[in-house]
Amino acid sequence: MKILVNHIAQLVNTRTRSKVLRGNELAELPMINNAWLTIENGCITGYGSMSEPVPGGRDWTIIDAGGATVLPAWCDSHTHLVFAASREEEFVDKINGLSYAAIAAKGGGILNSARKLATMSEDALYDAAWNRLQSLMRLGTGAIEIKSGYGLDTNNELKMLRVIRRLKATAPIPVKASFLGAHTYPLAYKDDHEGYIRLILNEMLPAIAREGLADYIDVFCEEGFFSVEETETICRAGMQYGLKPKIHANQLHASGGAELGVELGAVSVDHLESMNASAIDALSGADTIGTLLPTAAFFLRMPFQPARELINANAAIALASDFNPGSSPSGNMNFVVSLSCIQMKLLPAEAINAATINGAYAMELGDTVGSITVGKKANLIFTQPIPSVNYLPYAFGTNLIHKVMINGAFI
């Protein structure tokens, strides 16, 4: 079926070819005013100005955008979408002044999620994740990465990854899977870190490889969790099975995780709240993308990531939601984009690029989604009528999404 979308107020992020954006390029957001867009077989086939000849025919489906702004759907490259239950009781504990350590001591934190996940069946876990994914798609997410890491033993890590595999098979948007068995140490290995790492290397990774369950290997490289040396050991083991690294780096401390990620050729290093000159220098001009998760910093009342310093250093940055029940219980990428402008001083163009095309590259999906480019999937956001694209992050408390199109069809 051939589709013509006409009377688009602004067609945003139109690019003849795709590449990762860095430095001054991130502020360049090409767009066409009063535009049309054509779609066939779920993919973009052309676009242009309404002032020029507009394609169409008697057998075409015509969609009047009605003055909507149209932009590529968000590409959320860091989530923990598969989990058993929310943790709002810990939210109240934090308001009452309890520290992360105190919450963990009373059975909270990642181990809380692991305990709840262990009692939930694969089917129930899938149903809950599927419902969350549907909600995120309606908020404009058109590609997503999902991590394990609430299993913390072989059976439950495999259960999570099998749920993600089912989401890959059933979801209409691209889904990427990351194995994050090295999220924390389970209670059984509290005093035997080497034993848990051996379990990851000798039992979990071979089982994951046999079933082809993951695209990436991820490690929480942080003081009190996994050291730089342990992270390297786990990442290199995963690489032997064809899994590319994506590292949780520099969230609480300048841990060396960012530098290690660049050294290993990681697809991305994520969080980056705690950066020093060495970490910024490592990302300068590197192929590794620095993925910033501002809603986690917001929820935990932490300093925000030094986005401007990274951009000025010619680092490639992406934005993602870190959707998880403990530190970022929202996958709303619209708020991520707004918060990035308000708190990290990104220009609206920079934030939109970081949440679309660079987010796509942070999942190795740059040739498939993330921009208005011929041949890419027609995963698109149609806004309510707005005065300019800058209004999207400016009006942070308003739902400005009118419709979402996935593979050329409205959901």
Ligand code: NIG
Contents of the next structure:
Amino acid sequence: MKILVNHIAQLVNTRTRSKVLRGNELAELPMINNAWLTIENGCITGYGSMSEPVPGGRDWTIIDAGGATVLPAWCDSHTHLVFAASREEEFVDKINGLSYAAIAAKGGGILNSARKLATMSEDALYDAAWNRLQSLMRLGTGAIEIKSGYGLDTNNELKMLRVIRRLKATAPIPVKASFLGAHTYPLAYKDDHEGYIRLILNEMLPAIAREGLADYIDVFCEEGFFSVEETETICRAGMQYGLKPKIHANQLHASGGAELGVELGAVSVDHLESMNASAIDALSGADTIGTLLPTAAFFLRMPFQPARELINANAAIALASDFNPGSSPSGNMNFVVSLSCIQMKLLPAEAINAATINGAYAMELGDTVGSITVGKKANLIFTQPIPSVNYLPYAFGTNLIHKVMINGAFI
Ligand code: NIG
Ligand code: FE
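Okay, that is the form predicted alone; can I get the form predicted in complex with the ligand now?
The next block holds the full complex; its first chain is the one shown before.
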């Protein structure tokens, strides 16, 4: 079926060639005013200005965009979408003055989620994650990465990864899976960190590899969680099975995770609230993408990520939601984009690039999604009529999404 979308007020992020953007390149957001776009078999086949000849034929389906702005769907490269239950009781604890670390120390946090996940069946977890994914798609998410890490034993980590595999098979959008067995130490290994790492290396990783359940290896590299040395051991073991690292780094402390990620050739190092000169230096000009998770900083009342310094250092940055019940109980990428403009002083163009094309590269999906490029999937956001694309992050909290198209069909 051939589709023509016409009367697009602005067609945003049009690129003849697709590549990861770094430094100054992030501020260039190419677009066409009063545009058309053609789609066949779910993929973009062409685009141009309405003032030039518009393709079409008798058997074509015509969609009048009616003055909508059209942009690539968000590419959310860091989520913990599979979880058992919300943790609003900890939200209240935090308001009452407890820190994230203090909540974790009293058995809350990740261990709280792990306890709840252990009692939930694979089917029930899948249903809950499926419903969350549908909501996110309606908010414009058109590709997503999902982590394990609330299992913390072999059976439950495999259970989570099998849920993600089912989402991959059933969801209409691309899904990537990261194995985050090293999210925290389970209670049984509280005083035997080496024993838990042995379990990850000798039992979990071989089982995951046998079933082909993960694309990436992730570790929470953080004081009180996994040290730089432990992170390196676990990442290298994952790499032996073909899993590239994508690691939680520099969230609460500048503990060397970002530098390690670059050294290992990680696809991305994520969080980056706590950056020092050496961490910024490591990402300067690096292939490893620095993925910023501003809603986690916002929710935990942490300092925001130094986005401008990273851009000035010629780093490639992406934006993601970190959707999880503990530090970012929202996967709304529209808010992520707004927040990064408001609090990290990203320009709207930089934020949109970071949440689309660079997010795609942070999942190695740069050839498939993230820009208006011939051959890429027609995973698109159609906005309400807006005065300019800058209005999107400006009007924070307002749902400006009119429709979302996935593989050329409205959801
Ligand atoms: O990315 N920082 C580590 N992991 C998650 C939070 C997990 C949780 O609190 O459940 C994050 O913020
Ligand atoms: Fe995370």
